[in-house]
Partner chain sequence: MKSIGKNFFLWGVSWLPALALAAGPDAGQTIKQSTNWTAIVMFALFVGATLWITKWAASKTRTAADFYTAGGGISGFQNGLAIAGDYMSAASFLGISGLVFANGFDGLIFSIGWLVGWPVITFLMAERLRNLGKFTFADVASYRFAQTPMRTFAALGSLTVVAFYMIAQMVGAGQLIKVLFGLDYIVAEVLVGAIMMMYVLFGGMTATTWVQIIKAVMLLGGASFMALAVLLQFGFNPENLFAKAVEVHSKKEAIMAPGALIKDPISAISVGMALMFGTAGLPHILQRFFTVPNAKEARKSVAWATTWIGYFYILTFVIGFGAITNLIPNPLDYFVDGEIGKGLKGGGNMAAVHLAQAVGGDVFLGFISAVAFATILAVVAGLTLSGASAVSHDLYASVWRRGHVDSAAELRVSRITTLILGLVAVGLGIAFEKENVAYMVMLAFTVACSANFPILFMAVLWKDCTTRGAIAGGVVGLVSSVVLTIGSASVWEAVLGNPKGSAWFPYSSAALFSMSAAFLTIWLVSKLDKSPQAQKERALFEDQRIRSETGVGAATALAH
Amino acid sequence: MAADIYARIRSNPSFHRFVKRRNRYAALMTALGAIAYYGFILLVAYDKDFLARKLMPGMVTSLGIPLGVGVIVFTIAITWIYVRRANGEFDAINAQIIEEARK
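May I have the structure for this one chain, in the form predicted on its own?
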């Protein structure tokens, strides 16, 4: 019975649209995270003077500290956005496709 349901799911055009959509979204979120992370690393490697600038005259904190924290906060935010969409929209579509296959 499980093999029959699996075959119906695999032949369902909605399933293929769902997988394509979910994979595209995951790739976008991965690319955003990679751009933020590698962009910061490239700044560290090639533009140390930019990161060493003080936020304001007389301050000890340089621009690199808030940018580094920003990368961390950004990756946490996009992870939260992805999980929220996956647990809401994607899970609902997944359940609907499985229900259709069981009929």
Contents of the next structure:
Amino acid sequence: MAADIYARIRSNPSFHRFVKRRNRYAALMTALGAIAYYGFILLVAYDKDFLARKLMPGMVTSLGIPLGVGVIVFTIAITWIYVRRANGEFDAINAQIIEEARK
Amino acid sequence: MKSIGKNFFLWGVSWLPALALAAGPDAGQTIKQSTNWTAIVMFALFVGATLWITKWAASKTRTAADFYTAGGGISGFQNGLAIAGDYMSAASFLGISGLVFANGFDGLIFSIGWLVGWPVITFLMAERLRNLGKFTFADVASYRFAQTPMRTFAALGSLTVVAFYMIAQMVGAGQLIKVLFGLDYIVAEVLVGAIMMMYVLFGGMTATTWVQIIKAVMLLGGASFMALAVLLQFGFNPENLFAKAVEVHSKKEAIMAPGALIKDPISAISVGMALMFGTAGLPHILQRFFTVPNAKEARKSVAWATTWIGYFYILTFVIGFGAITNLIPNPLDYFVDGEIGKGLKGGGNMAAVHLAQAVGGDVFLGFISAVAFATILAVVAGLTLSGASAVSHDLYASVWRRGHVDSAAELRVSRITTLILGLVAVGLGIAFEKENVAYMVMLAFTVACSANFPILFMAVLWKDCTTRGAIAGGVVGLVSSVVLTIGSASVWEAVLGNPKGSAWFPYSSAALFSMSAAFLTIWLVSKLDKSPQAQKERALFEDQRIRSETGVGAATALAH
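Now that we've seen the form predicted on its own, could you pull up the form predicted in complex with the partner chain?
The complete assembly is shown below, putting the previous chain first.
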């Protein structure tokens, strides 16, 4: 029954260690995403001149363009990094914990 | 070409506030153009193909589970595309490229805002939603709480968000059909209402999913083609594209830097919060996580969705700049009376549509017009499905019948609700024809992040959260987000007609305040809640936590 399994998972210290570890990783990634986004927005609000600066003398492209596109690419990248780790390493540990509880 | 004139600048600024606050498919009041038969034929082909799929989907929609979640049999990759199809609205495509066309860099700020909610969903929500829920987000929010009040409130939150989002889509459809197809406003309402009802009524989630996938592929394909064509003109060197744009645009160098979009930091952060956390509270998006078989596929869905949506926003940026370099040098073809100062034919949101003609001729113009309209259809179908699920699964089956209902009866109620919601959508579309609905999409996001997201987040992650706390916080979030939005300039002045400067809420978005108030109330009321029911709910947290983290006991996730 599910209730027994829950009880056994609850008493398994490796479950609590695992959840803590995965949640810490998720929190770290959330923070990275938020820092990238709010960092960019606050630059827009407080230092428009910095974003308007040219990439190189004589160029038209401003620093803001690669930074802005960079935030989009970064957002996609951290999502995949998290999902790969969660679907690989974390799911394997998770499966093991469930396996132990079913015995 | 040397002097584009001050008028162009003034025109650009005059409609900026509306877009900046909403980015809804706010075409404003548009003027009917001549009938575009190519676009109509292409759209008819899309409708024919999707209705054919609906017929197939109908044969697979036999139970309530099929209706709500396509039986949970969608793969992560498919669901990722469908989420992208659900999320990439006509507003993102036409509105953001139009914003880039008028202001350059500022459009990019917006694109980024619409993307940042996705990592939040990935890291904090996707897996837990899938593990705890079955059909609707109320399943998750009410998992360990008193069913009747919790589900009633969650359904109310869903329906409120769906209603605001729906009005923006239906009015957008009516305005767009005039400029894209050259047909009357009312035709759009009836078309969208009728076709959307057929998808949802007969094909449920299976048909809705495939409509969204097809639309996503068409939109991504069409936008990719346009961006490629533009880059090809400049030897795939963005520097050349930007140089040409700066040369022809009336704002010159200013289009390469942030402009007037962000006025004060508080508004910037507040809008950012609405977009970041509102995405994680949209019922039609959350429901998509129950269509995949397990947490692994749920995570894959968001990763793919984030990828497609991010890629799409980069495309809209290129398209906006391509419109600057292609349209401004040819005012006779694309501007009212051939004068740039009078604005684009069909309005400021038509930049991408005119660019389609410039790079791909009349046939491609027809294709892009059909895609833009199909986009609204797909979004409206997703909204209606989630609204119908809130009524039939949460209110009827769980609250009214207390779970004692068979699948056939529940399915019947969801279909009746779909019909009613379809008629309501058409009615609202007609009622709001002459209204300024620019604020509606932003209001939907604000309510989602202030009412739905806090209760979901606290119910799943905070042990001490109780029914009373969650509902009190949800009500505070819902009421404050609506009231503060009414007090902001976008409603108080632009809609209610009060004099300029009289708005009593000074920021562009209520989210920072209404979401904080919701979290604070949940915390405070839960802490003070010493009732026996509260003790019971706290005791249930451990089991809920184990299920949400491991997936043991999740619907169809594990064979018992």
